[in-house]
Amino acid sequence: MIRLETSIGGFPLLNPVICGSGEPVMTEAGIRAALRAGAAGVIAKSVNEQPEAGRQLDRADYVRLDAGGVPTTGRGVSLFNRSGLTQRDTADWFAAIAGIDREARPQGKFVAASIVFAGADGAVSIAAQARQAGLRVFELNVGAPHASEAAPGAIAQETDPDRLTGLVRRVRAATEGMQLWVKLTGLSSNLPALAIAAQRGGADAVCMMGRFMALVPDLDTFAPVLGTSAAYGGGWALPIVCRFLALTRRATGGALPLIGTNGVRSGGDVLRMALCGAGAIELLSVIMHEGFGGLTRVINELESFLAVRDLTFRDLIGRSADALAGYAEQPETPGRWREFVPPETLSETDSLA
């Protein structure tokens, strides 16, 4: 489907839609299945140096929520969970995913090895392993929303530019000739400064953002959901993500490329992160909810709504990132509040003026 093509930087892709890591694609059979569903590429199942991060999978949990932020059985709208790290041996997990990588490849597909950062020797560390094994594309997730619950050292986020410089540059160094992207939290309004930090570093492109960490408490026992804080994301949170893909679209001068998470259910959903500067998108929770045929169903959309309109998706990247005003720049409409009130807030000489 020549209309959905794209590219990262100069990493062609297929298509725009990339699997996030994640657990189901902690085993060669997912990572085969989310290829055979459709997706261009996959950011297999994330690791890092720490013990700790690992065992926490002992501890995951997972609850779907509706769209009113409460449990259900039913398919569920947005994932609410706490997470750990594969348990697989770095090296033996790195050889593994190279393999599909490397069969993969004919197809003009992809595998990259993520790490979920926790200290800048480990990063450096696993990047150079991820280079020895043969892998093309590597991820560094500085974002993970997990960081402030698990136990203490086994993952980190990085929140500050100039560390965040320093640790990207130690990494571009470890992965010469990779595909080095770097995702970054979204627990942070700095994301703009963050994502020129990485630019500034060496990294080839950013990608954002990561989930909130959130607070459900049960009605019905009063205890909180899962017994924890956890990671909370949704359709909810697409307009926030473009709104900083937009923002980080202007500050880069469209000069970094992005990769857009965190939302994205739909074909149109992919979509509108483009339209705000996303040249892919990674997804991961449709998968969750209603299998890998989910990525099938998200690409049937999108390139469903393209063919319509005679339009590619390299067509629409940036448009409204790029139309983006200031409201100083919005004509006047005096009174226009009155028509979003009740009646009751405006007197009877308000309600004439």
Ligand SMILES: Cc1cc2nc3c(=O)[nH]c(=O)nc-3n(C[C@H](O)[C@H](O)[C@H](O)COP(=O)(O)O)c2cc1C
Given for the second form:
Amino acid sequence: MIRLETSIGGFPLLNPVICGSGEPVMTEAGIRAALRAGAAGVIAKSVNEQPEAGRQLDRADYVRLDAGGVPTTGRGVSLFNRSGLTQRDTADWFAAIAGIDREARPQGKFVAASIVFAGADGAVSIAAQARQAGLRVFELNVGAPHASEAAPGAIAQETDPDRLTGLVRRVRAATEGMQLWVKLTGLSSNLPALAIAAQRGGADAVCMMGRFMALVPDLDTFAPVLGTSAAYGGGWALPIVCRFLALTRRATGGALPLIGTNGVRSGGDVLRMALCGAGAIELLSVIMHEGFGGLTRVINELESFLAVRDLTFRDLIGRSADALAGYAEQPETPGRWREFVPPETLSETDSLA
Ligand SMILES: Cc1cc2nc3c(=O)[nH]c(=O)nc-3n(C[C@H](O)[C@H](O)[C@H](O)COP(=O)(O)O)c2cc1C
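Switching from the form predicted alone: structure of the form predicted together with the named molecule?
Now the complete complex, all chains and molecules, led by this one.
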């Protein structure tokens, strides 16, 4: 479907919906299911060089929350979880996913390797292994939300632009000829600076932004749900991501390909991120709420929206971002605030009785 075609820099995609890294794609069967469901590509479950990060999977736990933020045994709309990394041997995992990538390539699809960053030497060595396995895309996640809670050294977050440039430069050297995408944290407000830092280091694209850390108190037990802080995402996150996409597009003059992640639940959400500058999106929670069919639903919704209006996906990239104005540029509308307060605020009554 030409209407849905897009690209990340020079890397063509059949459509903008990429299955993000996570437990649903921690097996070959899961990766194949995501591709069958229509995803343009899959970021396979992340690895890193720290055995502790894999061991953390045994302490992972997950709960679905309803629209009121309350744990539910139903499908839910938000995920609250602590996660861990795959326990598969990295060489074995990369050989397996490279095999699926080779099968997917003639269909115009891809499977990417991913690392959740723990340290520069490990990242360089794992990047080199991905290249050796014949993979075409490497995603370097420097912003996994669990860094603050994980065992010391298991996962690290990089929020310093200069250090990030140095790290990306080293990983770039180990991934010659591959796409190098850098996934940034949601727990920092300097996303545009981090994106520029990644671009300076030689990244082909940045993916933003990771989920947030949260605490969900339980009104029945009065204890924290899951017993710990954990990563939290949901449709509510999308406008926040959109703003950072737009600010980053502006800061980079539109020259750095952007991938949106965190909060996409529908075809309309894919477009919202595209309007703010994303050339593609990575989604995951939808699959944990409704299965791999969620990918097909999102792609179908996207296609119908565009078909009804006879638009292509590319037509829309960056349109809202480029129209974004500042407060001072807005016309003055004195007294507008009065329309948004209760009548008592505006009454003449001045007694407490
Ligand atoms: C259970 C779970 C596990 C995840 N594991 C990883 C991971 O190993 N590596 C990674 O880069 N991102 C990981 N993510 C982040 C997702 O790839 C995605 O960026 C994020 O969930 C936001 O998108 P969503 O709102 O569509 O879920 C994980 C997310 C969840 C919910």
